[in-house]
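First, one chain by itself in structure tokens, the form predicted alone.
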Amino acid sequence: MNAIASQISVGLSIASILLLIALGLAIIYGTMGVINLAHGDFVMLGAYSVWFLQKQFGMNLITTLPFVFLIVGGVGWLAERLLIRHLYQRPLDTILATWGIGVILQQAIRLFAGAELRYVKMPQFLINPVHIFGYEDSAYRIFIFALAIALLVATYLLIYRTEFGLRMRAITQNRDVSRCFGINAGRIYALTFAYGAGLAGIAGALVSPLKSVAPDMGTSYVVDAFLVVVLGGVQSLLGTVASSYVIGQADGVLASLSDDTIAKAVVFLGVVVLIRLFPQGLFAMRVRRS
């Protein structure tokens, strides 16, 4: 039972990281129609932001999180304002442009921080295990899960309970009509892209104490995040949550039985089969666009 509980905990922590990355990816694509290949590099940028803040200012991981969100969100806002806003309704061009942004971010990190691996310290109070219902679990895994749930709730409230969310959904339905009601589509797009990038940065910050921080670390995460978004249904928060859990648990279980490479291959094959059966995703939402 301890082994089962530990495996569930590992799966939940993987799913929580995937949820934060995929949530930002789904919001950007669902609202703007942009396939953001630079999303994994925003994850990497979040990890390097934590490392820089720890090295230069001695901040611990928890206190860096708001700054990471602002730093990576700001980079996302600049990318949208300077480049991506000129490429709407041109999906192939946005794919190439976001891929180029990712390459630029990686090379910039190599230039200013070096190509060698970096390491982030975990907060001391999160290192020790905790006991829950008679089982021992990692305090850091519990923290990741709790923070992911909190950010999911905050995102839901932002989209469905605020004026900004109402404007975002109006633009998603019909951009031209929403402009007639005085909604600034450009401003909403820029803030949406920044928010999605900020969530990816938070995910990178959370994973940084668990893995070595490297310029290309975001590549594998963005692939898994795309699997989550496609499997769950692009514009469904429920689908993003469910598919994150399914893929995270499957990845964790298969990796414990074999190795990471085989686990990812089997998960990818499973997602392909499910997409063949459910082309719109498991929780597809019908959204009328004009």
Given for the second form:
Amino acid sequence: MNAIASQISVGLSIASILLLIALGLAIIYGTMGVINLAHGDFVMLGAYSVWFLQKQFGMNLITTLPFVFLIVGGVGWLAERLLIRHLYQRPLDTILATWGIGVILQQAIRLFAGAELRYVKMPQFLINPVHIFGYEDSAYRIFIFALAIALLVATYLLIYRTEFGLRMRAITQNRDVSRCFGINAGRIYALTFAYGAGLAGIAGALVSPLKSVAPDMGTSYVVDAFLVVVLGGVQSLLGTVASSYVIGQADGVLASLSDDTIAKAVVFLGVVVLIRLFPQGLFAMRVRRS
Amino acid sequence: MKINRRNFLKGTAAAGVAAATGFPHIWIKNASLAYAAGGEIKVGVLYSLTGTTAIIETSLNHATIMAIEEINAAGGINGMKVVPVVEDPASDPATFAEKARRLVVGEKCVSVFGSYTSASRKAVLPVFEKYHNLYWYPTLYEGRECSTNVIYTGAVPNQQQKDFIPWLIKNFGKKFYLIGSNYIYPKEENNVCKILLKRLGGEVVGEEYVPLGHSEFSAVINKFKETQPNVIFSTVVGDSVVALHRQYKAAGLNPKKMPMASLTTSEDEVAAMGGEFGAGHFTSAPYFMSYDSPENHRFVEAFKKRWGKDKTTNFVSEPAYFQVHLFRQAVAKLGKGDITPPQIRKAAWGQEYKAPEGLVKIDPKNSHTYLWPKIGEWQASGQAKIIEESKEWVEPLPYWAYPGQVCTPTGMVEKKS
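Moving on from the form predicted alone, please list the structure of the form predicted in complex with its partner chain.
Zooming out: every chain and molecule, the one shown earlier first.
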């Protein structure tokens, strides 16, 4: 029983980090159709923002979160205004452009923060493990789990319960008709992109004390994020959640049965097969796109 | 060069000798003179300054440059200045080979100091073998190599593990969990570890390799909890080390009962993970920044003065530093016309130097180096407390795990048993 419980908690922990990383991408890729290869580097930028804020102002990880959201969101907003908005009619070119943004961000960090691994402090009260249901688990991982859920709920409310979300969904369905109804598509796109980038930044901030902070850390995260979003189905928050959970548990179970190297390969293979069978992802939403 | 009377006389004398001894001799003499032309000795410095391993390799570049500056400040080698030619191979083995060729053929360097990863070393070997040049490799590595064109100054598995494993068994117990990154170095180290464990009656309760750059260790940590090893023997490298240590502590594991014993965790990784996450774990290496010797105090002080107060020295940058001084001693033994890579190699054999870690010596049998293994326990300060030191220098045995194979001056020899 204990073994099963610990197995599930491993899977949940992996899943919550995946969800955190993928949420921002789901917004950008899902609503805007931009294949954002700079997503991993927004995650990296979030981690470095925390490092910088901690080093310069001695801030606690939790109090840095709003600032990180604004910093990385701001960078995302700039990227959209300066570059990506010119490429909405050329989706393939956005791949190259966003990859370029990623490279620029990485090198900028190398220049200004140096290439060495950086240290981000974990909040003191979350370092030691806690006992729940007679099982010892990392307090910080539970904290990440809770925040992932909180951000998910916030995003859900933003999309489905606000005026902004309504406009966003309208544009997703048909950009031209929405514009006829007086929706400023450019502004909505810019804010959406900024929001997605900001979420990536928060994800980076949250994983940094558990993992490591280096200029090239984004590469593996962007792969994970795409894996989740593609499997879950574009434009579906529920799909993102479900696929994070499926991939997380599969990863955890396979890693326990064999090792992480095998688990990674098998999960990839599984996703490839699933995409072959369900090209739209597990939770495709039927919408007409212009 | 200014033409003055003395140089003019020397020049005419040389021309006279050349004329007397005939054509082939001139040819050979000219070729070797080109290596130390104009009172300068050119050496290559081949460490990545960009790319994935740039972090650590930059410190190797720094240590090398610092040693060269020291040599020149002290008057050079027999009056000749050492001129470093720095190339950036960008953490890419193919670029390593290309830059090595440029250093050896284009720049006519008499030796090249370089490489951190085994992959990059393997990539440049054909260049050095083809042009009979000499490569100085400072990193601890998996052994099982015996090139006649390399001087190896880093530790091989027997040097890091011979004292470490028995010490771990004595202090913590016989159950070992082996965890490493998925490439050749951890696998060879674990081979040696398993042989030692078998001899000492130890037991391997798990052996596992994670992808390079892996950062999600929750499944691995779960297995630690299930198998309850006495020691976690880690050859995980790079930023994975940081992630593993942080998640270990966050999961509530206790280094007093189940310490991680590593061959790859250095001051740099501990600084990145935060001292409190490294505290209580162990590393075996010939060098620690905190080692108490006059040579080391001088080395650390000079390094910080030259490259910045916050810089750390580690078990790779120290050999990168002392191997340049071994090079100096070898070249100093040679006449000006004899400064060629093969002659330097011969002259380097048996050279001893008082390095920061202790007196080291290049083994004439296999061109590897006698070193002083130590066991350090990491402290919350980010430095290691040295709790065991080898009583004598330890002989390098690159084929320790492969009975019947021996490294000799002419390459690896298979002994029929």
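Residue numbers count along the first chain shown, from 1. Rigid core (definition): largest C-alpha set, two forms, superposition within 1.5 Å. The structure displayed is predicted, hence computed values, not measured ones.
- Once the two forms are overlaid on the core, G252 shows a Cα shift of 3.0 Å between these two forms.
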